Structure formats: C-alpha cells, structure tokens
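Consider the single chain below, provided in structure tokens and representing the form predicted on its own.
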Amino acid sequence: MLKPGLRLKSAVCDAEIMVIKASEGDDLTCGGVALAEAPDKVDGDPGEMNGCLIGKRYVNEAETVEVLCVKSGDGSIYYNGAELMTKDTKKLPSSD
C-alpha cells in the first residue's frame, strides 16, 4: 500500500523515490520491476529504461499519484502500466 512519505528503491538501477501523493493501488514500477524498500538487483525491461532525474516530481495523467525522485536512475517510473510524466513547475510572479 502506497502512503505519503514512503521511500522506495529500484531493483534495476540506482533510482530512489519518495511518495508524495498516493491513491488506492500500489502498482508502482521502475524499469518494469516493482519498487520496494529493500529490493534485490535484477535486470529491467529495456523498453522502460528512459531514466528519472533527481529533484523532479512525477505524476500520472489524472494526478492521483505523485512521487519525488530523490536519487537518479536509468529506469522510468510507471504506475498501473502508464509512465509517470514530470510535473510542470509553477511560474512565480515577478517582483518588479
């Protein structure tokens, strides 16, 4: 079960994420392999190895799941079979 504050690691690369917002499901993967708190290293799906970048927030299309990448890796983050996309940053008003 996903819950905010949960830190998960990838079994296919060095990526680590922290859950910011979670929904009912728990099908969160990186490189085609489920994320876990202490995973054993395995080979990932080459089609799901597009990378994730430290400091970026990733959300699903409905924005029901949001994760923060705390350590970069080669695997892409997926939720229920759909790749999570980087969350757009909000523009701050100018202070002229």
Second form
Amino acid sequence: MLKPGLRLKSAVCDAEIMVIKASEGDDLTCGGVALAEAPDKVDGDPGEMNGCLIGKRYVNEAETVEVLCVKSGDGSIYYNGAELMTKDTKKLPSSD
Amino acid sequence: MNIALFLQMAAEACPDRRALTYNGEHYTYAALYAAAKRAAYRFSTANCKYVTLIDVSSPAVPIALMGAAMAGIPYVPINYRLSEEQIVPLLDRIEPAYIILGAKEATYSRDSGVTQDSSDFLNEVLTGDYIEVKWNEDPTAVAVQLFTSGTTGTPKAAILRHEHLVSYILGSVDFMGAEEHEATLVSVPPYHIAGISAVMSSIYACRRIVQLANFDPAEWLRLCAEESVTNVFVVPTMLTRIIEELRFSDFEPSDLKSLASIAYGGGKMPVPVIEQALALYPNVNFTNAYGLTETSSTITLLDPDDHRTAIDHDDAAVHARLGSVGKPLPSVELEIRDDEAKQLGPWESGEIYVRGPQVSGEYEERSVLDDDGWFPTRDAGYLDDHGYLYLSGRADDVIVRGGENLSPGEIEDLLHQHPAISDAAAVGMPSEEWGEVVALAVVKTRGQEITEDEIRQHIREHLRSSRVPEVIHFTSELPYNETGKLLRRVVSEWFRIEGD
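Alright, leaving the form predicted on its own aside, put up the form predicted in complex with its partner chain.
Full assembly next; the chain just shown is listed first.
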C-alpha cells in the first residue's frame, strides 16, 4: 500500500523515490518492474528506460499520485501502466 | 518522510560542493552528511529523548538538526541569550536531553542525559569512521520543538513534525535550484524558525550557507563582501542598522557586488526603510516573507516583481503594497475572520486563519487547529481586492477604546512616514472612561524636533480622533527582541509605571 513518506527503490537501476501523494492501488514501477523497499536487482524493460532525475517530482495526469525522485536512475516511473510526467511547479523567490 | 532527506539528496547530487562556511572554514555536503550520521549514532546511543543546542550559529547547528532527525529525536534549540533562571525550567521540560552548549554558557549539569561543549561535539562528529544509519520515515514524528519567545508569558513549545517541514521545503524550494557560486548569509539565530528554515532551504537548494554568529552591521557587510554573498535574509531592525552603517561608514552600497536577493520578515518592516533599501539597491530582488513558527516559516510572499511594480507606481493603492506581506504560497489557504470565526471580505480587518500541509498549529501535544484544519494565527490583518495581505499586529495587541477596535499598526504606519519620527509604538492603556485609550511611545529622528501637540495634530488630520493618544512618551529607542519583534509588553509597562 502506498502512503506518503514511503521510500522505494528501483529493481532495475539506482533510482529511489519517495511517495508524496498516493491513491488506491500500488502499481508503481521503474523500468517496468515494481518499486520496492529492498528489491532484488533484475533487468528492466528497454522501452521503459528513459530515466528519472533527482529532485524532480513526477505525477500522473490526474495528479492523484505524486513521487519525488531522491536518487537518479535509468528507469522511468510508471503508475498503472502510464508513464509519470514531471510536475511543473511555480518557481518562488528564496524567502529564507 | 524525514527532513534528513534534504541533506542526503544534496550529498548524493553534489557531494563536493561547498555547503557551509564558518569563520573562513568550508564544509562540503558530503562532510556534513557524514557528520550528521555520526551525530545520529551518538544521539541514539545516549538514551536521550531530546537533542538541544544552546549556542550561536556554527556547523553544529545543521549537524545537530539533521543528526537528531536521523535518530528520530526531536531537536529543541534554545535561546542562548536567556538567563540561567529562564533556561533551567525549559531544560526541565525536555528531560533527558543531549545538551550541546556554547563555550560561554553556564554548565547546566543535569542528573540525566548528556552535556557536551559544542566544539567537542564538532570535533567528534566531523572526523571518524563512516557510519551507516537507517532512519525512521514516520511523517508524524516530531522533528523540531521550538519554545516561543514568550513575549506573552510562559514559553509555549511549538511542535513541528517531519510532514510539516518536508511539505514546506518541497512546496517552496527547487532542489539544487542554486548555482554553484550562490551563497546565503544566515544571521538569524538558530533557535528561531527562520534559522531552522534557512538551514533546510539552503541545503535543499544546494546554496552555500555563510554563518554569522552574532549580528553586527559592520561585520555583516564585511562578510557579505568577503564571501561574495548572493542571498540574505534580514529582520527589520537588521536592515535599519545596515542602512545606517552604509550611511555613516566608509562602506559603499556598491561594495556588495554579488548581492542579488534580499529577503526580509520576522517583524513589521516600516515602509520608509524598505524604500531606502530599494533606492540603495535598485538591481537587487526584494522579497517580503511572512510566517510563524507554527506554520513552518513562510506562508505569504511579496515577490521582487511586486516590489518593482509598487515602488514607482502612481496609483497610491498599488504603491501601498510595499507595506503588504504579499500573497499566500500556492499550497497555503488564507482567510480573514471576525471574532465569531465568520469569513470577512476584502479590506475588512480581522484575524488571519491559514490551512495547508506545512501548518502544524500544535503546542506540546495540544493542537489549536479547528475541525477543518484551520490555524488561528492570532495575527490581525486584512486583504485588498487583489488578495494582498496587510498585517495590523497581533490580535491581542488591538486597543479597544469605548468598544471601537483600534489597530496599533495603523497609527504606527502613519507616524513612520513622518520625517521627524524615526520609530513609534502605540499600546492600550487602561482608562476608566473608555476601557482603554491609546498611549504612544515615540523616538525622534536624530537632529529633528516635534512636540506632543504636533504629533496629536498630525494623527487627528490623517486618522479618526479616537486614534489620538492620551499620553505620549519620548524615548531614545524602543524595545525589540533580537529577531526584530517589538516588545509591546515592555512598552505597556512604561505607561503603567507612569500612571501610578
């Protein structure tokens, strides 16, 4: 079950994510393989290896699922079979 | 979810980048991360329930903050300026604690916990074996507990959980958003929410922190120039003193070549001060930030474009925005409500309520959030037609004269504009006839004269007659705490004594 704050690792690359927003279901994959807390390393699906970048936030189209990439990797993050997109956030001036 | 994530990510993405400069020494993200892990190991093996630091800013601040987070122990920085009589009761509330002490502090030896000199702590954590720490990801764990300044009695302990602070940083800071040359000068004290958020924001932006242990305007300017500082945060009293220093010293405004951004907050900034600063630094980005401890720092921003638009605008309403604290962050909802918690419209003054994932609104296990998650800030203010927020002071500071609510801020704002007045504070004074009347403390501008009658006349001309003070007291300076908050209670005392 996905819940905010959960840290998950990719089974196919170095990527790590933290769940920011979760909804029903838990079908979150990286490089075609389920993300997990301590996965055994396997080869990824070459079609789902576009990479993810540290510091980027990824969301589904409805913005019901959001994850933060906390370590870059070669795999890309999918939720329920659809690739997550990077979230555009309004750039704010530094206030502290 | 844990605030230590910020340091872990910075150390992952740019391990060799400079994270911190203190007394000319530099520390990389990799070094801080390793030190925080060693600190976490010490804290978790010391059988303590809290980590506290009673000292000025130093590398011990981010290391203790992040180390405590990794160890899953609340970090409780305490104001080192407090007297021993004030500090001991606070330590009694956080037993057993791992106490990190500055060199000048009393020993505070306790029956339980650990007491350690901050230089010894630093020596121990900055070198040694590589330690791997597994930390707790519970978002509801307490990250930071801050004792409020106690301007209104016994200090309350505000609770900030990891989820609040992580939401605040992720919602307001771009990871690694800073260029390698950028540096921020942190001169706010480490026990203040602005000191905590400065550490977290800078680490997540990968912007080098330059620490100034004790604020002094000449030292501040010297360090800005020497360390090629790009970003600063100042409270109003600091900015006033920096401008004065620029006027009376050999230091020229142009000596700060690298300065790109000035953020300010922590107290109400007089409009003339910000106008002078904008005139001195026309190419610098100014940002006004308003927030509270209980909201994990900033909740509204007046951004650099707002400042540029307001400064030269002919429309008085737009120009007046220089006195506004701006608009809420995208993730924060804000409403103005009356005494019955009914929402008010634009220009109607009432209490500011906020809601959002960064808002804790909680003190030592007692939440003051309402059923729908709104936090009553006890700050008074109003919104204009465009959603800009204006503060009129603490809700508790409102002067009630014959049933009419008077805002001290309205009177003070008017007097700040007067060339013969450099500072003013309006407080309520008990009155048999009216319940309360206005009492005014005034600081005259150096070399200028103004009489009590002239002040009364000036207020009568611009505001309603109920605002005219019953008593005026001239003084050489007003009492502020070190983060720029006017100590109204002290000003009220003056009039109580005079009245006796």
